[in-house]
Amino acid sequence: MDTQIYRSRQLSALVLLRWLIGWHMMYEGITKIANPSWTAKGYLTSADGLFPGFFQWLASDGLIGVVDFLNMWSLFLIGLCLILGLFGKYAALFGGVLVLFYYLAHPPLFEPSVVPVEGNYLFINKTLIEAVALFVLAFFPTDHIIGINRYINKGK
């Protein structure tokens, strides 16, 4: 059982961050699920980060269907769990890893990206910031206070 105690403002800020990122991830998942022609293939084949071979392998014909399915539904389910406060630590941790993969596929280094971006970045962009925020949420969970996990863990 978590014994972390937050002040009111800390709790409010963490829950707001959890909900905002949850909404963003869930909505991204919904838009991909609702679009039957969506695929991550272009994003993966244009990977220019540290491990382009790995991301291009994920885009191969034998894997892309599985990768697309896992990507769409992971986004949706992680976002939903964050919003509801259900399995918050795990949702935030897996979400952080997923978003970190997005960052590693197209890090904002010195070359202009093939993928459209907002503004100019050097090392740090909104994708990396969201990944780090998800890791913060994993280390400072709030779902045991405000969320479904509060009721699940009540009897324990």
The other form holds:
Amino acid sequence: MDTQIYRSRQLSALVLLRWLIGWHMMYEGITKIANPSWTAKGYLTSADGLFPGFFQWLASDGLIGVVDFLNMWSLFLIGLCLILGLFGKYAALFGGVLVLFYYLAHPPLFEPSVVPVEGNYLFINKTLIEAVALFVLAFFPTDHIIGINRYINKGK
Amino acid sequence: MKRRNLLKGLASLPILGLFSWGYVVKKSEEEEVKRAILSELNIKAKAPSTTGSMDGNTIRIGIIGPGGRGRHLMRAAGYAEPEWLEKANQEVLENPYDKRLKTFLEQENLNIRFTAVCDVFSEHADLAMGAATTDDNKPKKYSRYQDLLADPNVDAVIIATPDHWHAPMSIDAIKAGKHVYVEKCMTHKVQETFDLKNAVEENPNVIFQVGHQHRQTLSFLTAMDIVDKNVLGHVSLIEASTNRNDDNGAWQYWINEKANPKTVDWEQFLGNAPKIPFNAEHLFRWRKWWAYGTGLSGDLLTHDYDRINCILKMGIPTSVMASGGVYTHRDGREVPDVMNVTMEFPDYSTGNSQKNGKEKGMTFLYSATLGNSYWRPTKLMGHDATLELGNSLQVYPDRNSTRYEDFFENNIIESETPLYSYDPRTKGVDGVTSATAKYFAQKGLLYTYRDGKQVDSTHLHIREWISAIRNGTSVSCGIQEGFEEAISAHMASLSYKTGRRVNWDKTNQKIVVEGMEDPDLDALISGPMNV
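Right, the form predicted on its own is done; let's see the coordinates for the form predicted in complex with its partner chain.
And the full complex, kicking off with our chain again.
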């Protein structure tokens, strides 16, 4: 059971962060769900960085269907849980791992980027920051104060 | 206290409400724009015409010229040599995204067999024998094609020889009552183009198909509909191009060291070409000499010309001008490695959205280099929109269009964003490797898609020919299409070689070189440069 007690400013900042990331993930998820021809295949097959073989395996014909399904619904449900404050700790932890995979598939290493990006990055990009922010949310849970989990915790 | 508790638990609900509202508004705006555009355009990707069943009698085929392309045709018909299968198996191990083997193994059985093989080079003949031989089929190997044509166990022939043999063999095959599938360029010279047309027309029972397999490409069917619906308006200029920058693309094919006067029937290779002593480079890299090949005009311009002719059916140009030179591969070749061809169609019209009088006339510009591989898509440029054409296609609206004026005024579209985009692949990525293969794949010349699955276009093209033989269905690249392709290519070569404008006299069905009175067109076209 979470027992953290925050000062109100700390609580507001953490809840705001939870809502913003939740919103972002939920919207990414729902747009993919709504687009029948969306697939992560291109993103995965073009993977560089440390483990391209792993991501290419995920993109193989037998797996890509499952990978796509899990990916879009995970994004949507994690986002929903973060916004509602339901199982927020697990949603944030799982979300952090998921977003970390996006980062690992295309980390900004030394090679100049071949596709135009909206910023300039070396090792660190917004994807990695979002992943770490999710870990912060997992370790500083707020859903027992602001969120549905408030009732669940109370029941126990 | 209790009420405060409840509020804290549900504090997120307004965020969710805001999200739902935002999503619905954004989505409905997108849908509205999409609906407005699509209902205006009314493009419907046509289903490919179904050819008939492959049941019934087994068709017995003879292959003449099973070199690199010839053996590809055999695979597309269902028969691969063991050496190819072994190599393909290894390549899949190295690159799991290489789909060539999978595509081959999943091909439909066309219910045919190769009963005869003929090649001037014994090793090519042996490889083809290996591909054709099965437990219940022992093919015959012929060194002379005339003997193959006399074999009663041959119903049809596939001809994949150098260009200078296409017409003589096709004509002999037709006279022997065999159905013919011949590679492009359909002919090598002008007179034989007319002779072949006569031969086919005099023998209506023979099914004749020219090997322009891209006619099976799914996106081209959609392109036809786009033109039919007048989405582009009056097309005044078409730009097509070839960019290649590798040895294979420049016809520097591998020379098999086993080829020598003992293993090659050199006299038969030469045929109607000038008599010269055995020359392995001429044998394998024949595309570099006018005596056997048709250069950029016959090998690559024909692909682009026929792709457009398949969509627009514009026929033979009124006039052609061409220029170019050998600027990269100065290896003794005669045919140019840079070539620009302009074909004029002053009376042709794709439609109009403006006042009458602005709808006629079109130039087809073909531009090629074998010294650079930058990708230039084919573009059909109309008053209302531009169509970019490959395996996928995009339609970009023109900012000064008449038809889409309201769309631009209401900010529904912008000229940088495609008005319409079509990609039959939807899900899937190609694993085609070599530069030349990529060049062909991008143009829709290598693969097409059926139900989202990659299929070899050549397989579909051969299937169409087999179905025509078996079921009496039609072929998409018959003698009329082949005639238009060959005459247009020969006009381009003649203009390049003479430096003059070359006209098509439609009434008399005759090629006229401006400023030359009754020149010997065949001597001009098959001889070395004579500017």
